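Only one chain is given next, in structure tokens, and it is the form predicted on its own.
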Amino acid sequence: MGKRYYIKTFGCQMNFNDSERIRGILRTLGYEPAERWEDADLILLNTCTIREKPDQKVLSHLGEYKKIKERNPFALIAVSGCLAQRAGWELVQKAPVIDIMFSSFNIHQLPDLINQAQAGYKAIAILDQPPEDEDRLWNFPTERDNPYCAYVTVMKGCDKNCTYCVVPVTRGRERSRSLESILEEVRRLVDDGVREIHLLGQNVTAWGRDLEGGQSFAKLLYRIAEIEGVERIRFTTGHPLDLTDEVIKAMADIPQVCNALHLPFQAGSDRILSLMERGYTKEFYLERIHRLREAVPDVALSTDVIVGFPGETDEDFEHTLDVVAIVRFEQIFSFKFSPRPGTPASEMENQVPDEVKTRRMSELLALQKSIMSDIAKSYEGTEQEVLIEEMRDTDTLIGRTTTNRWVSVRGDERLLGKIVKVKVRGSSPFNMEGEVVEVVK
């Protein structure tokens, strides 16, 4: 038998991505995935740093996993991802069974970096900043999970400053992929059956800004538009302040695009969010929500919330409930504040006691599981288009609306991959029931 990989994969889509690609690489290197990681021979963690839980069940999971070592002696344990890039050396030493590390910077190294660890040596590979060959990934095979929907990383980084976030740091400066390249993924992808593209970025809506030529992302939605094949466009994650009207105009325009939108808010209070360094306002933020919603009528929203942020009171944390009850996300993504080593957030005064933010975490959810239950209701009845991803059984399908609902349905595996007009006979916050009564395409 080759040699087997087994991947665990923390944090966001761009991880799940990094973690498709780095399948990729290893597949061309010989491996296999392993079902079980006791039957690796190569273990890898892709993770998260932005709260410190992750950090956490890292640590135990390496605890856990060291235990191979006994089994087959031959066996190496990477770490990447943010947490590797934040940590470096200072992670080896507190997991010394760590044998190769690298970040989103450097993957494309990976197999000169498992060649190393092979020879005995150390093969910790962390970089201030990405190398000039960052762009030589995107020359490597793909494994992805799901054959009709596909993650296209089209920006990496972010030059935003928010005083809470590591990302800067551990993902760098924004650096945009070349058109070029992205459409080629594209059409390799939707030659592969594909039919749904989601790109990728820390703030997506910003590509193109560091390219010539007077790119942007709006230009980009339009050209993969064009790209016969393609039936549904989707993004994540944008920022408010780049969230142009020519974006809002091209998400109306174009037909793949999706009437969905992830777009975070993370305070409802100006005063925290002049803190976070978030450069809006409360005010902008609903005005931006006003004027997609007038562009793209049904479009369902989803954001991320921080709670207890330093310094903010009770009257602060009404306004971020007054955010929630005005727009009325159907899905809401929260946060404890959670302080991240070197950034500036995590030294400022007044930090908020946990029992205080287990408080207003509460109140939080229970004002979204009443608009989740409202708005769940207001799906019974209607017609949706569901793209089908899955077969949970012999009688039993899974696809996702437009708004990114999942929606059950019965039928057989000729349904697989096909986008189909459902009759919602039922919904709950967190799935849908329905009856298949055409198929579109």
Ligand code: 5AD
Contents of the next structure:
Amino acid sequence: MGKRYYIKTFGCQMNFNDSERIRGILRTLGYEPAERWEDADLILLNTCTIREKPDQKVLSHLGEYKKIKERNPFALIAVSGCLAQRAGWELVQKAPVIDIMFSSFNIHQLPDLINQAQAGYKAIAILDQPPEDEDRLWNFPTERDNPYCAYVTVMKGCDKNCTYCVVPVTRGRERSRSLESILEEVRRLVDDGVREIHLLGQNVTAWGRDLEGGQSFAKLLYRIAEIEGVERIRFTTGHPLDLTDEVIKAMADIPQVCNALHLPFQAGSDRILSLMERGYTKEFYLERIHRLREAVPDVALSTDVIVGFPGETDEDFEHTLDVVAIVRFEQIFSFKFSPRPGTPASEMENQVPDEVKTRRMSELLALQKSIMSDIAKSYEGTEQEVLIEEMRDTDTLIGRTTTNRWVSVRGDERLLGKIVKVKVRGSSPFNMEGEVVEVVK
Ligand code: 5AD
Ligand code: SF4
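Moving on from the form predicted on its own, please list the structure of the form predicted together with ligand 5AD.
Let's see the whole complex now, leading with the same chain.
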């Protein structure tokens, strides 16, 4: 029997897409997926280190996975991704069971690393900088579970220096993928039956700045929309400073761009925003949202918020609540500030005690809960365009609105991959159901 792999992925959508690419590489090496880690010849943990919790989870998983060596002495254990990049050899010392380690800089070297490890060496390749031949990664196809919606990484790294964030360390500085390489992948995906393209980058709206020939993210959107078969376009994550009028105009002009935007604001207080070095004020953020809503009136907004950044007072936190109340996001991802090694904020004075973070977090969640239930109600009775993605039951399917809400409808597998018009009957914050009134395409 051929070799089998098992991948466990932590973290963001970019990491998820890296895992899809890793699966593609493993396929070219003749590996097949295993359902359970116990049956694998290669176990890979693709890690995240954005906050402390994911770090701890990786160590506990390694503790479990090392039992594989008792069953299969030739089995290999690999760790990739952001924790690998940040912790390097320190991690191998803590968990000597690791055979292979690499980061998002050198995923394309995986075939060589597997060879080295099979020859009995520890294959630890953690680089300070992305290597020159990093773009070889794009030559490998991704392997995806969702046939209709695909992630496409268009840039890596981040040039902002938010004082809490470990990403510039783990993913390096901004590198845009070339326009041709992106368009080629999108064409391939569409030929494969994909209808929704989800562009990814730590700071996706900054795409093109480091490329020649006056490229910009807005221009990229237009080029992707020209490709026949691209029915929907999403992108994550934008930075408020890069949400230019040009990008807003493209969102309004291009029918395929979904009515949804994830735009982290992180904190409402100007003092905290400045300690975070986010480069904007509360007023600037609200002005961008206002401009966007003028151009795309029913755009659904989501955001990230950090609670309890060093020095945050109750008064500062009021400004965060204020932004939430004004903007009325469909969804908020809120995180307690977590000091990351090597970041300026981890050494700042006036760290906020955990009980205060917990209290503020529950205030934020209570406010958001009431906003979400109002928003959910406002969908009732409306008609929404939905891309049907999955069978849930023999007679029920689920899909997403362009505003990124899941809806369940009755029907059979003929609806899979179709864009349909749905009349919404019931809607609560995390559930929505309706009936198909028309198959659009
Ligand atoms: N502590 C808490 N949350 C963080 N994030 C990033 N770094 C930290 C940190 N040190 C959050 C931000 C970011 C999201 C992906 O994770 O809100 O947008
Ligand atoms: Fe985690 Fe950030 Fe790395 Fe994504 S880029 S995996 S969120 S540390």
